[in-house]
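Starting off, we have a lone chain in the form predicted on its own, written out as structure tokens.
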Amino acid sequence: MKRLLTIAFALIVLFPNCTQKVTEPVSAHEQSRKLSRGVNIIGYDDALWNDYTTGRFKEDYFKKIFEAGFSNVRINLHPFSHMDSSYTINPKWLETLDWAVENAVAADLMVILDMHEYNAMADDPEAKKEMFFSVWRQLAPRYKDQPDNVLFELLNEPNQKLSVELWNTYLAELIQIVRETNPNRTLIIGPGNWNGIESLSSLELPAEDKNIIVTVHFYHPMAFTHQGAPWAKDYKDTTGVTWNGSDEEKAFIDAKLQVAADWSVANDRPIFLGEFGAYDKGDMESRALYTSYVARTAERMNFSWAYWQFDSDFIVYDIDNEKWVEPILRALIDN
């Protein structure tokens, strides 16, 4: 026994690392039932950014976010006009970032780190390429050590200048990049075409890693989910658009959501529905019947899913008063 002991330590300090736990990929499936339902969070909160302790979203809210029914927070990142010349994030937005994590895994949340420099992104690709590659150079061994609900959502919406084709390319070496450090973290990846469900089917994995979900978003139809919206120049001077779940209306979002269904399936991925919701200049009995069909809709296809958004717009937390927007909450929460 002495000797087999003698051994066994020889081996430690040869081989430190040879003790530590290793871990499984978790199922995407499994990771994207226990996403369940969930909101965005504080991607527009720039004092925040630049030190939390100043900013809209608070620290209780990641509390309160679970105590209302919520099991996932995605947190969108804006982490382009906080790098140097060399690409290097400032300490301080990290800090927030550790922040942000730390408090929504001590909440019992899901966690998504959502890379949302889509707009960057779209207008200059080849430009910004290092820039955003850097991004996740540098966040995939910062988080390598966080336990498996905090995911990675590798870009938001890829569109105009970053074409499919181009997205694909740069996802080949993205999610090597990635897996260097991060083996077994699940990754969400949505299609070109602002992660439009019809841009599916162009959409390339390596068959291989299973450990993706498959994440898209659902606006549909504009005209009532973005009156009024003043970015959305086809809609930003509509009013009076209503929705009253007639069967014409629902018909129309069952088929759009069925082909995510159907991809889902015969692609053996996942379905994370990452945005969704109707922008405030709608009519609250409108906003909250169209919101409850969707999230129920993708709920009864077995997507986990984000609303669209927490605060700023779309809200479902009025943080001026402190209270939940209660028609949008029972909406997303109420069966």
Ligand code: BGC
Second form
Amino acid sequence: MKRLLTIAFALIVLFPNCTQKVTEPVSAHEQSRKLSRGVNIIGYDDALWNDYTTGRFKEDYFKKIFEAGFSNVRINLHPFSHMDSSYTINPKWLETLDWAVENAVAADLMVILDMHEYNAMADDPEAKKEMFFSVWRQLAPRYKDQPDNVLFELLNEPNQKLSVELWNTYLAELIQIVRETNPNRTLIIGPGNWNGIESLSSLELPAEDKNIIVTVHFYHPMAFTHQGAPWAKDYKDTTGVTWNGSDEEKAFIDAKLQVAADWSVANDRPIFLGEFGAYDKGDMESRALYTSYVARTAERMNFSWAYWQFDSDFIVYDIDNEKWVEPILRALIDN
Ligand code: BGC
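Please supply the coordinates for the form predicted together with beta-D-glucopyranose, as a counterpart to the form predicted on its own shown previously.
The next block holds the full complex; its first chain is the one shown before.
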């Protein structure tokens, strides 16, 4: 008996990760509670995806993010330009992802692998379908032994030609592919029309698969959150829109998010608000007020969330000066 115990102890010391493997189904509601508060990272850190030692995002940021009060990172993945003609993902790109997953897990963060090739998928979903599925055919087995704090988000913001109907058919197929290697992995899936709350009612999920968190994004009112954003054609020339936290402004946000809260209860699926925030061109006081109000309202409705985003734009961390953007950080964590 003593010998058996010694062997068991030695195995745990030698292979600590064995104890964390996903062996049993976890509750999606519990997973969503653990996700709690998070931030989107490294989607647009191009150098990092060729070689993680040369990126803007440094290894110690994982710990910094945790210590600042966040519990999850949503890693935005753009693998298409790193795949060869047979759709094999470049090993260097995968090395970066391994590095990010390892360091995030080591920092006690929940990690979401968010497939972010939504623009390519919206332009020509049929031509890109095999490439899209190939990504998951490679990522799912690669990360199948990761602990259950690694979650897979199948696709960010399906939109345009990737219609609500087509998304539902792709989803049904893709869930089966991922489940072959990851029967107990928590999946994150959002509705068509840019993960819009209004489209939740059109989302078709397998009723028997309870290990799914449903995600929505929220940038209303767009004239405030996307003022001056060059990619937002209706708002790129808009300036000076404030958000003052009036009863009317708050009621507008409450009403929109309440639709997701009601859907969540009716369908017994937890909600993850995977993106929200206000672009850097708005005034800071308004942005902080707005960010805080959306985060607190989401929490009141039991949603977990991830702020858009750490670096690049909408920033909450100023890499050039190695410091947090305090008003945004405080709005997210303290208020
Ligand atoms: C896109 C970003 C954009 C953000 C807000 C994200 O899903 O990937 O490019 O800045 O939404 O519009």
